[in-house]
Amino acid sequence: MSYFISFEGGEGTGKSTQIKILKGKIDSSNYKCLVIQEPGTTQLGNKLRNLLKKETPKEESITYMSELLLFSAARSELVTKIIKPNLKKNNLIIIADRYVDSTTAYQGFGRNLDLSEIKLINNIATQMIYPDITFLLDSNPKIMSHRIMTKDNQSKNVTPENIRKDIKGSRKFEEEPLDFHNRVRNGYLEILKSYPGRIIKIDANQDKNIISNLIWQNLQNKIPNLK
(Lines of atoms letter the chains of each structure in order from A and count residues from 1; the text may use other names and numbers.)
(Lines give C-alpha, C1' and ligand atoms only; values in the text may rest on other atoms or scores of the structure.)
Protein backbone atom coordinates (compact mmCIF):
# COMPACT_ATOMS: atom_id res chain seq x y z
CA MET A 1 0.00 0.00 0.00
CA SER A 2 1.16 3.54 -0.74
CA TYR A 3 0.54 6.78 1.14
CA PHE A 4 0.20 10.37 0.02
CA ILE A 5 1.24 13.21 2.31
CA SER A 6 1.52 16.93 1.69
CA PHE A 7 3.30 19.87 3.29
CA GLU A 8 1.56 23.22 3.55
CA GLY A 9 2.25 26.60 5.08
CA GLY A 10 3.09 30.19 4.32
CA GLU A 11 6.31 31.57 2.92
CA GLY A 12 9.42 30.81 4.96
CA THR A 13 7.89 28.22 7.26
CA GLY A 14 10.51 25.60 6.36
CA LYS A 15 8.59 23.17 4.16
CA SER A 16 11.54 22.45 1.87
CA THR A 17 13.86 21.80 4.81
CA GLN A 18 11.43 19.41 6.47
CA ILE A 19 10.66 17.58 3.24
CA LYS A 20 14.38 16.99 2.69
CA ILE A 21 14.83 15.66 6.23
CA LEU A 22 11.75 13.46 5.99
CA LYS A 23 12.80 12.03 2.63
CA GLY A 24 16.11 10.97 4.17
CA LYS A 25 14.32 9.17 7.01
CA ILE A 26 11.90 7.42 4.66
CA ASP A 27 14.72 6.38 2.33
CA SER A 28 16.34 4.70 5.34
CA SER A 29 13.10 2.95 6.29
CA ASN A 30 11.18 0.05 4.82
CA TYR A 31 9.32 2.46 2.50
CA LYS A 32 10.42 4.21 -0.66
CA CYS A 33 9.86 7.93 -1.16
CA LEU A 34 8.80 10.13 -4.07
CA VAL A 35 8.90 13.92 -3.69
CA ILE A 36 6.75 16.05 -6.00
CA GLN A 37 6.40 19.80 -6.30
CA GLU A 38 3.35 21.92 -6.97
CA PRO A 39 3.23 23.40 -9.48
CA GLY A 40 5.98 21.42 -11.17
CA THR A 41 7.24 17.84 -11.55
CA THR A 42 5.56 17.30 -14.95
CA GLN A 43 6.58 19.05 -18.17
CA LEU A 44 3.42 21.14 -18.18
CA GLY A 45 3.71 21.81 -14.46
CA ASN A 46 7.24 23.18 -14.83
CA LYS A 47 6.19 25.45 -17.69
CA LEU A 48 3.25 26.77 -15.71
CA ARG A 49 5.44 27.22 -12.63
CA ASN A 50 7.76 29.46 -14.60
CA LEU A 51 4.80 31.43 -15.90
CA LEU A 52 3.14 31.78 -12.51
CA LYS A 53 6.35 32.78 -10.74
CA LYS A 54 7.72 35.08 -13.42
CA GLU A 55 8.04 38.74 -12.50
CA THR A 56 5.98 40.86 -14.90
CA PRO A 57 4.88 44.50 -15.07
CA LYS A 58 1.57 45.17 -13.35
CA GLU A 59 -0.23 45.77 -16.64
CA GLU A 60 0.84 42.31 -17.85
CA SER A 61 -0.19 40.42 -14.73
CA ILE A 62 -2.72 37.64 -15.20
CA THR A 63 -6.09 37.80 -13.45
CA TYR A 64 -6.60 35.99 -10.16
CA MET A 65 -9.07 33.59 -11.79
CA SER A 66 -6.54 32.76 -14.53
CA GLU A 67 -3.97 32.18 -11.82
CA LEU A 68 -6.34 29.75 -10.09
CA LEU A 69 -7.03 27.85 -13.31
CA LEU A 70 -3.34 27.60 -14.22
CA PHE A 71 -2.49 26.15 -10.82
CA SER A 72 -5.36 23.71 -11.25
CA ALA A 73 -4.21 22.70 -14.74
CA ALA A 74 -0.77 21.89 -13.35
CA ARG A 75 -2.38 19.89 -10.55
CA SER A 76 -4.59 17.94 -12.93
CA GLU A 77 -1.54 16.92 -14.95
CA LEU A 78 0.32 15.95 -11.80
CA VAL A 79 -2.54 13.82 -10.49
CA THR A 80 -3.07 11.96 -13.75
CA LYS A 81 0.56 11.35 -14.69
CA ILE A 82 2.35 11.06 -11.35
CA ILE A 83 0.15 10.66 -8.29
CA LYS A 84 -2.44 8.14 -9.47
CA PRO A 85 0.04 5.70 -11.07
CA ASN A 86 2.37 5.81 -8.07
CA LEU A 87 -0.40 5.27 -5.54
CA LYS A 88 -0.83 1.82 -7.09
CA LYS A 89 2.67 0.82 -6.02
CA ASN A 90 3.54 -0.90 -2.76
CA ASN A 91 5.46 0.58 0.16
CA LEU A 92 5.76 4.04 -1.36
CA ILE A 93 5.24 7.38 0.36
CA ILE A 94 4.55 10.34 -1.93
CA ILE A 95 5.46 13.73 -0.47
CA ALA A 96 3.92 16.79 -2.11
CA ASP A 97 5.48 20.21 -1.60
CA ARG A 98 2.10 21.99 -1.60
CA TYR A 99 -1.14 20.61 -2.96
CA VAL A 100 -4.81 21.51 -2.99
CA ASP A 101 -4.88 23.35 0.35
CA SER A 102 -2.50 25.94 -1.09
CA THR A 103 -5.07 26.89 -3.70
CA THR A 104 -7.79 27.32 -1.09
CA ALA A 105 -5.50 29.35 1.19
CA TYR A 106 -3.77 31.51 -1.43
CA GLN A 107 -6.39 31.98 -4.13
CA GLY A 108 -9.42 31.63 -1.85
CA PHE A 109 -8.48 33.48 1.31
CA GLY A 110 -5.47 35.41 -0.01
CA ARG A 111 -7.00 36.54 -3.33
CA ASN A 112 -10.58 36.54 -2.00
CA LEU A 113 -11.91 34.33 -4.79
CA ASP A 114 -15.16 32.43 -4.27
CA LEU A 115 -14.50 29.43 -2.01
CA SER A 116 -17.36 27.33 -3.41
CA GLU A 117 -16.01 27.74 -6.94
CA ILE A 118 -12.51 26.85 -5.76
CA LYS A 119 -13.81 23.70 -4.06
CA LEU A 120 -15.47 22.59 -7.30
CA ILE A 121 -12.34 23.30 -9.36
CA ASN A 122 -10.16 21.52 -6.78
CA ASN A 123 -12.35 18.42 -6.88
CA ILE A 124 -12.13 18.30 -10.67
CA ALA A 125 -8.36 18.86 -10.80
CA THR A 126 -7.58 16.29 -8.08
CA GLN A 127 -10.10 13.68 -9.26
CA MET A 128 -10.98 13.62 -5.55
CA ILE A 129 -7.52 12.35 -4.62
CA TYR A 130 -6.53 14.04 -1.39
CA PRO A 131 -3.56 13.44 0.92
CA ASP A 132 -3.76 10.88 3.70
CA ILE A 133 -1.82 13.29 5.93
CA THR A 134 -1.05 16.99 5.61
CA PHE A 135 1.56 18.72 7.74
CA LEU A 136 0.74 22.39 8.18
CA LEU A 137 3.81 24.36 9.27
CA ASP A 138 2.31 27.39 10.96
CA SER A 139 3.80 30.71 12.01
CA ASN A 140 3.00 34.40 12.13
CA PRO A 141 3.92 35.82 8.68
CA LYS A 142 5.71 38.78 10.28
CA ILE A 143 8.02 36.38 12.13
CA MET A 144 8.65 34.45 8.93
CA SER A 145 9.46 37.63 7.04
CA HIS A 146 12.23 38.42 9.51
CA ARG A 147 13.57 34.88 9.14
CA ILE A 148 13.64 35.27 5.38
CA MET A 149 15.38 38.63 5.61
CA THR A 150 18.07 37.09 7.80
CA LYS A 151 18.70 34.37 5.22
CA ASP A 152 18.55 36.62 2.17
CA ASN A 153 20.74 39.65 2.64
CA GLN A 154 21.02 40.19 -1.10
CA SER A 155 17.51 41.59 -1.36
CA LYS A 156 17.80 45.21 -0.24
CA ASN A 157 14.16 46.19 -0.60
CA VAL A 158 12.74 43.60 1.77
CA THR A 159 10.55 44.69 4.68
CA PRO A 160 8.04 42.77 6.82
CA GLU A 161 5.36 44.20 4.52
CA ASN A 162 7.19 43.16 1.36
CA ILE A 163 8.28 39.61 1.97
CA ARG A 164 10.97 38.63 -0.59
CA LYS A 165 11.98 37.38 -3.99
CA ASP A 166 12.16 33.61 -3.62
CA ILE A 167 14.23 33.20 -6.77
CA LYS A 168 15.61 35.70 -9.22
CA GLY A 169 12.78 37.31 -11.15
CA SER A 170 10.05 35.93 -8.91
CA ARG A 171 7.53 38.15 -7.18
CA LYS A 172 4.16 36.47 -7.30
CA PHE A 173 3.58 35.56 -3.67
CA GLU A 174 6.70 36.34 -1.67
CA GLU A 175 6.37 40.06 -2.35
CA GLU A 176 2.68 40.33 -1.58
CA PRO A 177 1.93 42.67 1.34
CA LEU A 178 1.81 41.37 4.89
CA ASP A 179 -1.99 41.59 4.93
CA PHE A 180 -2.13 39.04 2.10
CA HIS A 181 0.07 36.60 4.02
CA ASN A 182 -2.05 37.06 7.14
CA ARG A 183 -5.15 36.14 5.12
CA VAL A 184 -3.36 33.07 3.77
CA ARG A 185 -2.41 31.97 7.28
CA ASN A 186 -5.96 32.49 8.52
CA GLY A 187 -7.13 30.48 5.51
CA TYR A 188 -4.96 27.54 6.46
CA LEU A 189 -6.31 27.65 10.02
CA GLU A 190 -9.87 27.61 8.66
CA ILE A 191 -9.04 24.63 6.45
CA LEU A 192 -7.63 22.87 9.53
CA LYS A 193 -11.02 23.21 11.24
CA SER A 194 -12.67 21.40 8.33
CA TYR A 195 -10.13 18.56 8.13
CA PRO A 196 -8.79 17.94 11.66
CA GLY A 197 -8.32 14.24 10.93
CA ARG A 198 -6.09 14.87 7.92
CA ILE A 199 -4.18 18.04 8.80
CA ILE A 200 -1.57 18.13 11.56
CA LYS A 201 -0.53 21.64 12.61
CA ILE A 202 3.05 22.10 13.76
CA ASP A 203 4.58 25.25 15.21
CA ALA A 204 7.16 26.31 12.61
CA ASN A 205 9.01 28.53 15.12
CA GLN A 206 10.61 25.53 16.81
CA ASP A 207 14.07 24.15 16.08
CA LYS A 208 14.12 22.23 12.79
CA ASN A 209 15.16 19.01 14.55
CA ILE A 210 12.25 19.23 16.98
CA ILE A 211 9.90 19.78 14.03
CA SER A 212 11.34 16.86 12.07
CA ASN A 213 10.99 14.55 15.07
CA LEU A 214 7.35 15.58 15.54
CA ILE A 215 6.67 14.91 11.86
CA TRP A 216 8.31 11.49 12.02
CA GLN A 217 6.43 10.51 15.18
CA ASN A 218 3.11 11.52 13.65
CA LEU A 219 3.91 9.65 10.47
CA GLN A 220 4.77 6.49 12.35
CA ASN A 221 1.46 6.75 14.20
CA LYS A 222 -0.44 7.03 10.92
CA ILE A 223 1.44 4.55 8.73
CA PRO A 224 1.53 0.92 9.88
CA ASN A 225 4.94 -0.76 10.13
CA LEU A 226 6.93 2.35 9.21
CA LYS A 227 10.36 1.60 10.68
Contents of the next structure:
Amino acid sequence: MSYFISFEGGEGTGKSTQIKILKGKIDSSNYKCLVIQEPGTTQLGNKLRNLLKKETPKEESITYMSELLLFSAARSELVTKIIKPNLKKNNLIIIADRYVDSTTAYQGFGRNLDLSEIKLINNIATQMIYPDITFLLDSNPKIMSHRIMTKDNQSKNVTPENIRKDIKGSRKFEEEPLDFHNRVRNGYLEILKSYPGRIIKIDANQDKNIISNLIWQNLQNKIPNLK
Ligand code: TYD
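Next up, the form predicted together with thymidine-5'-diphosphate (TYD) in place of the form predicted alone?
The complete assembly is shown below, putting the previous chain first.
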Protein backbone atom coordinates (compact mmCIF):
# COMPACT_ATOMS: atom_id res chain seq x y z
CA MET A 1 0.00 0.00 0.00
CA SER A 2 1.10 3.57 -0.69
CA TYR A 3 0.37 6.77 1.18
CA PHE A 4 0.03 10.36 0.14
CA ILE A 5 0.92 13.20 2.49
CA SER A 6 1.07 16.92 1.90
CA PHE A 7 2.75 19.87 3.59
CA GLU A 8 1.00 23.21 3.77
CA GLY A 9 1.56 26.61 5.32
CA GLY A 10 2.42 30.20 4.61
CA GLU A 11 5.72 31.60 3.38
CA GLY A 12 8.81 30.77 5.39
CA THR A 13 7.16 28.28 7.73
CA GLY A 14 9.88 25.70 7.15
CA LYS A 15 8.09 23.24 4.86
CA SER A 16 11.17 22.53 2.74
CA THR A 17 13.33 21.84 5.81
CA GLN A 18 10.78 19.46 7.26
CA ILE A 19 10.24 17.70 3.94
CA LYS A 20 13.99 17.16 3.64
CA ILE A 21 14.24 15.71 7.16
CA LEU A 22 11.20 13.50 6.62
CA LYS A 23 12.49 12.22 3.29
CA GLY A 24 15.75 11.23 5.02
CA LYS A 25 13.83 9.30 7.68
CA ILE A 26 11.60 7.53 5.15
CA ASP A 27 14.60 6.67 2.94
CA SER A 28 16.11 4.76 5.84
CA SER A 29 12.79 3.06 6.73
CA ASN A 30 10.96 0.15 5.11
CA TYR A 31 9.15 2.60 2.80
CA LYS A 32 10.35 4.47 -0.27
CA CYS A 33 9.74 8.17 -0.69
CA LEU A 34 8.78 10.41 -3.60
CA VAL A 35 8.77 14.17 -3.14
CA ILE A 36 6.69 16.28 -5.50
CA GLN A 37 6.39 20.03 -5.66
CA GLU A 38 3.47 22.24 -6.57
CA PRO A 39 3.37 23.88 -8.94
CA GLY A 40 6.04 21.87 -10.67
CA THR A 41 7.32 18.30 -11.02
CA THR A 42 5.84 17.69 -14.49
CA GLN A 43 6.99 19.53 -17.62
CA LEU A 44 3.85 21.61 -17.78
CA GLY A 45 4.01 22.17 -14.02
CA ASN A 46 7.54 23.56 -14.23
CA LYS A 47 6.60 25.91 -17.05
CA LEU A 48 3.60 27.15 -15.11
CA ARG A 49 5.69 27.50 -11.95
CA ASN A 50 7.93 30.03 -13.67
CA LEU A 51 4.96 31.90 -14.96
CA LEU A 52 3.01 31.88 -11.71
CA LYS A 53 5.82 32.77 -9.35
CA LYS A 54 7.41 35.54 -11.34
CA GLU A 55 6.45 39.11 -10.79
CA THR A 56 5.31 40.53 -14.12
CA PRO A 57 4.91 44.07 -15.41
CA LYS A 58 1.40 45.38 -14.84
CA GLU A 59 0.37 45.04 -18.48
CA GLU A 60 1.26 41.33 -18.40
CA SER A 61 -0.53 40.54 -15.15
CA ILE A 62 -3.20 37.85 -15.25
CA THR A 63 -6.57 37.73 -13.52
CA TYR A 64 -6.96 35.87 -10.24
CA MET A 65 -9.30 33.42 -11.97
CA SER A 66 -6.63 32.66 -14.61
CA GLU A 67 -4.13 32.19 -11.79
CA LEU A 68 -6.48 29.71 -10.12
CA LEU A 69 -6.98 27.78 -13.34
CA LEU A 70 -3.24 27.64 -14.08
CA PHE A 71 -2.43 26.26 -10.61
CA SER A 72 -5.21 23.76 -11.17
CA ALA A 73 -3.94 22.78 -14.62
CA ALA A 74 -0.53 22.07 -13.11
CA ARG A 75 -2.21 19.95 -10.42
CA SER A 76 -4.33 18.03 -12.89
CA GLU A 77 -1.21 17.10 -14.84
CA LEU A 78 0.54 16.04 -11.62
CA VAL A 79 -2.36 13.91 -10.42
CA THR A 80 -2.76 12.01 -13.68
CA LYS A 81 0.89 11.55 -14.54
CA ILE A 82 2.60 11.19 -11.16
CA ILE A 83 0.30 10.78 -8.16
CA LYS A 84 -2.20 8.24 -9.49
CA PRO A 85 0.34 5.82 -11.02
CA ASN A 86 2.62 6.01 -7.97
CA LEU A 87 -0.23 5.38 -5.54
CA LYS A 88 -0.62 1.97 -7.19
CA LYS A 89 2.89 1.02 -6.06
CA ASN A 90 3.69 -0.73 -2.81
CA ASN A 91 5.43 0.71 0.23
CA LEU A 92 5.75 4.20 -1.14
CA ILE A 93 5.08 7.49 0.60
CA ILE A 94 4.44 10.45 -1.66
CA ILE A 95 5.20 13.82 -0.06
CA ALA A 96 3.66 16.84 -1.75
CA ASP A 97 5.20 20.23 -1.08
CA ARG A 98 1.83 22.04 -1.24
CA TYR A 99 -1.36 20.65 -2.78
CA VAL A 100 -5.00 21.49 -2.95
CA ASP A 101 -5.26 23.39 0.37
CA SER A 102 -2.80 25.98 -1.01
CA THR A 103 -5.33 26.87 -3.67
CA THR A 104 -8.14 27.28 -1.15
CA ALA A 105 -5.92 29.32 1.18
CA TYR A 106 -4.15 31.52 -1.40
CA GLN A 107 -6.70 31.91 -4.22
CA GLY A 108 -9.77 31.51 -2.01
CA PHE A 109 -8.96 33.33 1.20
CA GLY A 110 -5.96 35.34 -0.06
CA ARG A 111 -7.39 36.47 -3.42
CA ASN A 112 -11.01 36.37 -2.25
CA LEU A 113 -12.22 34.13 -5.09
CA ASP A 114 -15.49 32.29 -4.54
CA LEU A 115 -14.89 29.32 -2.23
CA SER A 116 -17.57 27.07 -3.71
CA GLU A 117 -16.11 27.56 -7.21
CA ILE A 118 -12.67 26.75 -5.85
CA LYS A 119 -14.00 23.58 -4.24
CA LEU A 120 -15.46 22.49 -7.56
CA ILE A 121 -12.25 23.21 -9.47
CA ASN A 122 -10.16 21.52 -6.77
CA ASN A 123 -12.28 18.39 -7.04
CA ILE A 124 -11.87 18.34 -10.81
CA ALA A 125 -8.10 18.92 -10.68
CA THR A 126 -7.46 16.33 -7.97
CA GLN A 127 -9.93 13.75 -9.31
CA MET A 128 -10.92 13.61 -5.64
CA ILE A 129 -7.52 12.28 -4.62
CA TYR A 130 -6.86 13.89 -1.25
CA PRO A 131 -3.85 13.28 1.01
CA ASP A 132 -4.03 10.73 3.82
CA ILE A 133 -2.40 13.29 6.10
CA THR A 134 -1.66 16.99 5.70
CA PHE A 135 0.84 18.73 7.94
CA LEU A 136 -0.04 22.38 8.33
CA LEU A 137 2.93 24.40 9.55
CA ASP A 138 1.27 27.33 11.20
CA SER A 139 2.73 30.65 12.22
CA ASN A 140 1.89 34.31 12.44
CA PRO A 141 3.00 35.83 9.07
CA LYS A 142 4.55 38.77 10.91
CA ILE A 143 7.05 36.47 12.64
CA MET A 144 7.76 34.57 9.43
CA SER A 145 8.34 37.68 7.36
CA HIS A 146 10.94 38.76 9.91
CA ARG A 147 12.57 35.33 9.69
CA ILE A 148 12.74 35.43 5.87
CA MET A 149 14.30 38.88 5.94
CA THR A 150 16.90 37.87 8.52
CA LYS A 151 17.82 34.80 6.45
CA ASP A 152 18.17 36.96 3.32
CA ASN A 153 20.28 39.50 5.10
CA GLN A 154 22.68 36.84 6.26
CA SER A 155 23.16 35.20 2.89
CA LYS A 156 23.21 38.19 0.56
CA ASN A 157 23.89 41.86 0.43
CA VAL A 158 20.31 42.84 0.96
CA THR A 159 19.12 46.34 1.78
CA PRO A 160 15.64 47.29 3.00
CA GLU A 161 14.85 48.49 -0.54
CA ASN A 162 15.68 45.27 -2.39
CA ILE A 163 14.96 42.93 0.49
CA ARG A 164 12.53 40.64 -1.32
CA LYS A 165 13.51 41.22 -4.91
CA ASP A 166 16.80 39.43 -4.83
CA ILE A 167 15.74 36.16 -6.44
CA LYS A 168 15.22 37.37 -10.01
CA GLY A 169 11.83 38.85 -9.20
CA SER A 170 10.45 35.37 -8.57
CA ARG A 171 8.69 36.12 -5.34
CA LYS A 172 5.28 37.21 -6.48
CA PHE A 173 3.39 35.87 -3.47
CA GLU A 174 5.98 36.85 -0.90
CA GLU A 175 5.65 40.40 -2.19
CA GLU A 176 2.00 40.52 -1.20
CA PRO A 177 1.15 42.75 1.79
CA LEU A 178 0.94 41.34 5.30
CA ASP A 179 -2.83 41.52 5.08
CA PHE A 180 -2.81 38.97 2.26
CA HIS A 181 -0.65 36.60 4.30
CA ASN A 182 -2.91 37.01 7.33
CA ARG A 183 -5.90 36.03 5.17
CA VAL A 184 -3.98 33.00 3.87
CA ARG A 185 -3.13 31.92 7.41
CA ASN A 186 -6.72 32.35 8.60
CA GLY A 187 -7.80 30.49 5.48
CA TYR A 188 -5.68 27.51 6.46
CA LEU A 189 -7.18 27.58 9.96
CA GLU A 190 -10.67 27.56 8.42
CA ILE A 191 -9.75 24.62 6.16
CA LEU A 192 -8.48 22.80 9.25
CA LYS A 193 -11.96 23.11 10.79
CA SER A 194 -13.45 21.36 7.74
CA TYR A 195 -10.92 18.50 7.68
CA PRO A 196 -9.86 17.89 11.29
CA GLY A 197 -9.22 14.20 10.58
CA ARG A 198 -6.83 14.83 7.70
CA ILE A 199 -4.99 18.00 8.69
CA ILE A 200 -2.56 18.15 11.61
CA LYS A 201 -1.61 21.64 12.69
CA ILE A 202 1.91 22.13 13.96
CA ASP A 203 3.28 25.28 15.55
CA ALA A 204 6.04 26.28 13.10
CA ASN A 205 7.84 28.39 15.71
CA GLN A 206 9.11 25.37 17.61
CA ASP A 207 12.59 23.94 17.23
CA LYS A 208 12.95 22.08 13.93
CA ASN A 209 13.82 18.80 15.68
CA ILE A 210 10.72 18.98 17.83
CA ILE A 211 8.65 19.59 14.71
CA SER A 212 10.23 16.72 12.80
CA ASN A 213 9.65 14.34 15.73
CA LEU A 214 6.01 15.37 15.91
CA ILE A 215 5.65 14.74 12.18
CA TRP A 216 7.27 11.32 12.44
CA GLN A 217 5.05 10.31 15.40
CA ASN A 218 1.92 11.29 13.54
CA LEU A 219 3.04 9.44 10.45
CA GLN A 220 3.75 6.30 12.44
CA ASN A 221 0.28 6.51 13.95
CA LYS A 222 -1.15 6.60 10.44
CA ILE A 223 1.18 3.95 9.03
CA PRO A 224 1.63 1.38 11.83
CA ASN A 225 4.16 -0.78 9.94
CA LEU A 226 6.46 2.20 9.19
CA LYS A 227 9.79 1.39 10.83
P1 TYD B 1 7.02 28.00 -3.51
O2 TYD B 1 8.39 28.43 -3.86
O3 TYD B 1 6.71 26.55 -3.59
O4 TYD B 1 6.67 28.59 -2.12
P5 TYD B 1 6.99 27.99 -0.75
O6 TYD B 1 8.48 27.78 -0.72
O7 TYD B 1 6.48 29.01 0.21
O8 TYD B 1 6.21 26.70 -0.71
O9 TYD B 1 6.03 28.85 -4.39
C10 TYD B 1 4.74 28.54 -4.56
C11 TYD B 1 3.92 29.78 -4.38
O12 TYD B 1 2.68 29.61 -5.02
C13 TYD B 1 3.62 30.05 -2.91
O14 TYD B 1 3.77 31.42 -2.66
C15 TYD B 1 2.18 29.66 -2.76
C16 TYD B 1 1.61 29.83 -4.14
N17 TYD B 1 0.53 28.87 -4.48
C18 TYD B 1 -0.75 29.33 -4.70
O19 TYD B 1 -1.00 30.54 -4.62
N20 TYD B 1 -1.72 28.46 -5.06
C21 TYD B 1 -1.49 27.13 -5.19
O22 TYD B 1 -2.42 26.36 -5.51
C23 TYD B 1 -0.15 26.64 -4.97
C24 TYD B 1 0.17 25.20 -5.12
C25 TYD B 1 0.83 27.56 -4.61
